[in-house]
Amino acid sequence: MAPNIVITAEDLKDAIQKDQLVLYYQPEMTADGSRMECVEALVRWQDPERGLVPPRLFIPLAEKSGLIKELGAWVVRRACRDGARWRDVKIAINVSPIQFRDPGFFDFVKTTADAAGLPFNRLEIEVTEGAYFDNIDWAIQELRKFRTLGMSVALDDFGTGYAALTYLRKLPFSKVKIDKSFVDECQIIGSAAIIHAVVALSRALGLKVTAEGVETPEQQRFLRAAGCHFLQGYLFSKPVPAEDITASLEGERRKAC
């Protein structure tokens, strides 16, 4: 696809409605890297013209035309119907600011994971810093309803913007996703410090850990002797789609038997 394409928000819409969107899922793996532990839905547009639009053209204009908590909606819905079919996994949503503080959002997503028939407990929502940086009080009210009805909650992107490490003890998550900038420097003194301290506080918290953007041998086994619960990056798989999600699950369990 040309880089110079035009992208408009009307485009973005109407592949919205005629369902030329799909979900990519890129897994989520044990330390050791032996076993999925989770799937993150990524959303791409399969335009019938212009080929597969990158999120990077499509995701901001989303969010500066409004059209986020339409194509928000269409993910949680089509990452509910994929994951109910996946019972050993859970399915990871990423959240936007504009639509966790939607009023309607919570009932939104338990109303449609329950329609689904997928179980709260395997369904994650990941924020990042944006979603609750500026009402810290109405964020955790928010995010415990989620955890009451079983759902994980996990902090995305941790250490890219403002977030102190204190967050992480006022706010009720369940997991901590350390930003791939991070994992990407994690043999040099500063950022492998940062990652220690990270994983030793959401250890002492009760928090699982993720490490984003893992790409070598090395760096799984820097990730993995610091503590962190699971890895994720193209080392382990790129985002890929459903059908090869469910053949990878089918293949763990012949090896299981």
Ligand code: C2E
Contents of the next structure:
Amino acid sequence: MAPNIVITAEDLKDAIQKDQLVLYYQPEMTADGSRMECVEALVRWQDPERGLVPPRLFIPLAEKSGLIKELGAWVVRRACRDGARWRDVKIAINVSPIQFRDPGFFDFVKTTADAAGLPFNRLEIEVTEGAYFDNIDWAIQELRKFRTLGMSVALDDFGTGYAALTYLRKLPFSKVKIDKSFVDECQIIGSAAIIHAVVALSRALGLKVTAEGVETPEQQRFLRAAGCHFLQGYLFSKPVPAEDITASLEGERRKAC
Ligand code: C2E
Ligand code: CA
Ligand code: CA
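Form predicted together with the ligand structure, per the form predicted on its own context:
Then the entire complex follows, led off by the chain already shown.
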């Protein structure tokens, strides 16, 4: 898509109404790369003129214009519907801080998963520190509701903000996702030390750890040895349409038989 195309809130509203959004899914693999543990839903906009528009070009606009609620609701509905067709794999949904702060959000997710026939323990929500930094007590209470139903809660992009390590203990997360920027530099002593520390702390707190943006076998070897449970990145798969996940899961199942 040409970089100089301007997208307005009206365009985006139109796209939602015309059902032009699509979900791609990117696997999170076990650290040895043998099994798909989870697939993360990543939204794109299939525009007839602009082509496949990446989320960095419209999620910030959706957040600013308030359209994120409508867009986010669409993502939850579609991801639950796709996820219900698969077995033995979790579905992770990115939740913007604005969506998370909506008092009706938890009930909406619960009702939608239920209606789609997606078992709660196969649903994961990914939040960033923006979801909780201004109201920790409220966030703890909300996140507990998801955990009580059996859903997983991942802290996304860990290490990119100012999140104090103590929040890992205070908030009821089940997983930490280490940001790609650390993975990119994992051969450098400082970044390697941070990864080791985050994995040790997370494991001590009973949390799972996923490293994001894994692109090379060397990074996989390092992150696996460091104790990450799951790895995600182009080394294993780019985000792909739902049909490709269906095919990969069938392939995994055939291999297991
Ligand atoms: P994110 O949640 O951190 O997602 C990971 C991004 O890194 C994805 O970009 C993915 O395609 C990319 N990525 C994964 N592995 C690699 C790798 O090995 N190398 C490189 N270079 N990139 C990799 P994508 O799909 O463009 O999404 C960008 C961001 O947009 C996401 O970052 C997330 O913050 C946001 N986003 C995507 N879908 C949704 C959604 O449904 N709702 C909300 N609120 N945000 C979304
Ligand atoms: Ca994410
Ligand atoms: Ca991330």
